[in-house]
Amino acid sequence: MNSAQPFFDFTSVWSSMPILLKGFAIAMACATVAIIIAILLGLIVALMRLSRVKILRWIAFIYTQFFRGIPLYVLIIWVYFGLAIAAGVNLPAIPAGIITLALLNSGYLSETFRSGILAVNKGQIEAGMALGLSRRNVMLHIVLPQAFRVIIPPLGNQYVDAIKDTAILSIIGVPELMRESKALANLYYRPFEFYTFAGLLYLFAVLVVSRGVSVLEKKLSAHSAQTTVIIDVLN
């Protein structure tokens, strides 16, 4: 840094705002799409873990342990470069990043879903079956609504982790926030300012997610309470 320049000058940051905000938007989009896919995969794997079919339980167990145990850095290298070499599948950087985040987070969310489902009172499940509901309807209308109420906080934490993990996607060329911040910091010789602003954007995203999780948790708690009252009355 030139000694004549002020130490704490955000002029270059303001002039680079469109690039930084675009990188931030890409990071948020990658994290959001990845967590949606991870929720679907995690729920499927959790149901497989709770299945009466032994082979499904074993497949789900191996899936969970594998993606919970492998580092994100290794997984993203394998998905982006390994698939191209082993199977001839050349994925663009952004889809490869989304798939990697989805696979990694689905391993954690599968256990979160399983714990949430097991936390539902078995008496309510038995009451639903006694009322003539099929196992599918009991799961959809009694178990999952209450399980979601339990898992909302850890699900929000997993979303936050996915947002922060997007910074690693820069190693395969995804033009997300940290990649753009690093490039601009090197260009203007202002690493402190650019990384500080990037940190503030991540903090903003975390606060928004935390607020959204809090609102959603309250709404699901009210719905779950109504469901519990109905089942208890009919039982």
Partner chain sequence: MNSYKFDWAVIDKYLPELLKGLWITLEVSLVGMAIALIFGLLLAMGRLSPLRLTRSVANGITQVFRSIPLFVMLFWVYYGLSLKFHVLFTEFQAGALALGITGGAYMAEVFRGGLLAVDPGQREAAMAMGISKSTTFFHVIFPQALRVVVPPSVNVYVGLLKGATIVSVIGVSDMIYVAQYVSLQTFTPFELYSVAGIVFVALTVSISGFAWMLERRLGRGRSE
Given for the second form:
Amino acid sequence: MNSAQPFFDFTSVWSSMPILLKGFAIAMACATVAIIIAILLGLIVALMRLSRVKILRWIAFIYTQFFRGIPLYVLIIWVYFGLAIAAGVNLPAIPAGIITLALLNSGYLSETFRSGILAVNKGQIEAGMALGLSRRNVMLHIVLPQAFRVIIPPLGNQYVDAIKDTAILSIIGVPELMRESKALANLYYRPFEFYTFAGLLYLFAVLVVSRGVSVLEKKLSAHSAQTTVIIDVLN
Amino acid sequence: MNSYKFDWAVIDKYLPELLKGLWITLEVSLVGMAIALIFGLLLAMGRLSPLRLTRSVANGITQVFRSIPLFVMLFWVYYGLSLKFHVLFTEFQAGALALGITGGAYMAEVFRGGLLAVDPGQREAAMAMGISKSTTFFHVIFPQALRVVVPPSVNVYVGLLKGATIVSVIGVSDMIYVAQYVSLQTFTPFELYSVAGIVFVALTVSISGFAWMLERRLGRGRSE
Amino acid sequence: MSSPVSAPDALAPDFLKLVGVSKTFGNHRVLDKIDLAVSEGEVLVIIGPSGSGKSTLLRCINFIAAPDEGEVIFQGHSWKAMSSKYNFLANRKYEQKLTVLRSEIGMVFQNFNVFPHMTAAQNVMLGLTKVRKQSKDNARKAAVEALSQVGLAEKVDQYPEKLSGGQKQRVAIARALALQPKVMLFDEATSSLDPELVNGILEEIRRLAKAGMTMVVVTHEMNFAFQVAHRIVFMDQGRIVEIGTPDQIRKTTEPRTRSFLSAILN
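Based on the form predicted alone presented above, generate the structure block for the form predicted together with the partner chain.
Starting with the chain above, the whole complex follows.
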């Protein structure tokens, strides 16, 4: 290292800011799209696991176990370098990355949804049935809205994990924050500065999301299920 | 049309190399976990310290290291730290250290939860008998906290094991590295990665299952 | 003690009838071949020790807990136990039909089970819009009307967490009554209430009895039971031990009924 240079030198980081921020935006976009798809998939799988049909329960169980068990890195190279090549599909990096992230997160979210749904007091379901509501309407208007409140914190955590996981998408060439940081770190020969800055950006994203989640949680609990739960426990 | 030729025989041929790679993944993750346990316990004790400054620092470190992706941490340690401070980590050391730092932040949370889960009446009861602070911690609080701590610790380990798969990117010759290397010669990535995936799913699912069992076992003893 | 509300003149047979209804949870037979007929306009009170199957019996009437055996006959239509555990499609179809039965039978629960994420009015409107297919405007009008009937005109737009236990139970009663059910089931409707709120809810039930509503009431409030009931059913261990008018039950010689009554009245 040239001794004339300062020990910490972030000038190259500042000058590369537009590229880094664009990478950051791409990372956030990938995580957000992936988590939205994961929510839908996870909900379907959770309902399958709670179904009265044994085969559906089994399929959902295996799905959950598989995607919760497989490391993202292994899944992504399997999808991008294994499956795509074997099937002869030329999958672009960004969709491949988003699909992989979505599948992985849907495994975790299905568990979250399932426990959220099971946490809804059984009396609520009985009351809905007693009114003559169909199973669908009971689920839609009574169970899911209440499960949603319980689910918000773990859902927020999952979103945070998805944001952090986008760093691995650099492996398949998604031009997100980590990929750009790697390229720039090599270019300027300043890995410490670039990776530190990348770390700080991820930290920033995580803090903002966590804060947003706790605000949302407070807002929703303004008229929460808590009082009823406490009464039920006391009885 | 697709011209990919499936060749599962390649698995048979390279199985010893793949398993050797798997063993390296296990080693990295176990060393990482050992670091995480020590680092995590220190952080947890810092977070429960009566000193406000210690608390804030420990809280800050936990938050930062939990928020940085393991992948970034790995590059930060291997390229960033080693270049900046002229410490030459081997790939294996860098991998274990990155796992240890990230895992430590998660373990801090686990340990803190475990220590807080012990009924404050236990401490009071010990104090009332005139037992010293350190004896109270090691003989009363810690054994009880351990029960709460073990199952989530196993889950943290599963996370580290899954995270450990990325060490191949800095050149640790783990299972994925072997799979990549072999597939360059044989052009059978699908077969190799499929086997790697199945092995990892089997491994993590069984360890998670073990944690689940442990949780039920230990949970039963708690009310005794 | 005041005399019971006058019994209806013409007891229409087969208004609501249970024939051989049984229910098993695991190895425990909660209901064992229950036969019971309720006439239109009758107030039937079920008493018995906890775990005797009273609540399950109520739940079998509207199939919230589907009976394993037997049938429920309501207004001449027979409702049977689910066809087969394994025939998913058939069960689903039957489940759809059951909503018809349920919407004709109102139910009030021990733990209120008001929907915490909906205001009082929304609680009442849900059944009106989704089951009776009313427009939102009409449902809202009917909900306000139903809530006013139970003395909650001021609380229409409150969320349940802002309401007392008694008020929550009133919301639950209004919610059931808004659908204009032919029968009301009360499952220990006052057991979760603070003592000072119990009478208010009992008064609501009494008001319904006077209006001629057919009701099956499970309760531990013995004085109330003897006042309001046309007939009292004493249950023990999943079976009906005895049915009779309040006077007959009070003077019963059946040993189990007597020991239950003496334990609870003293």
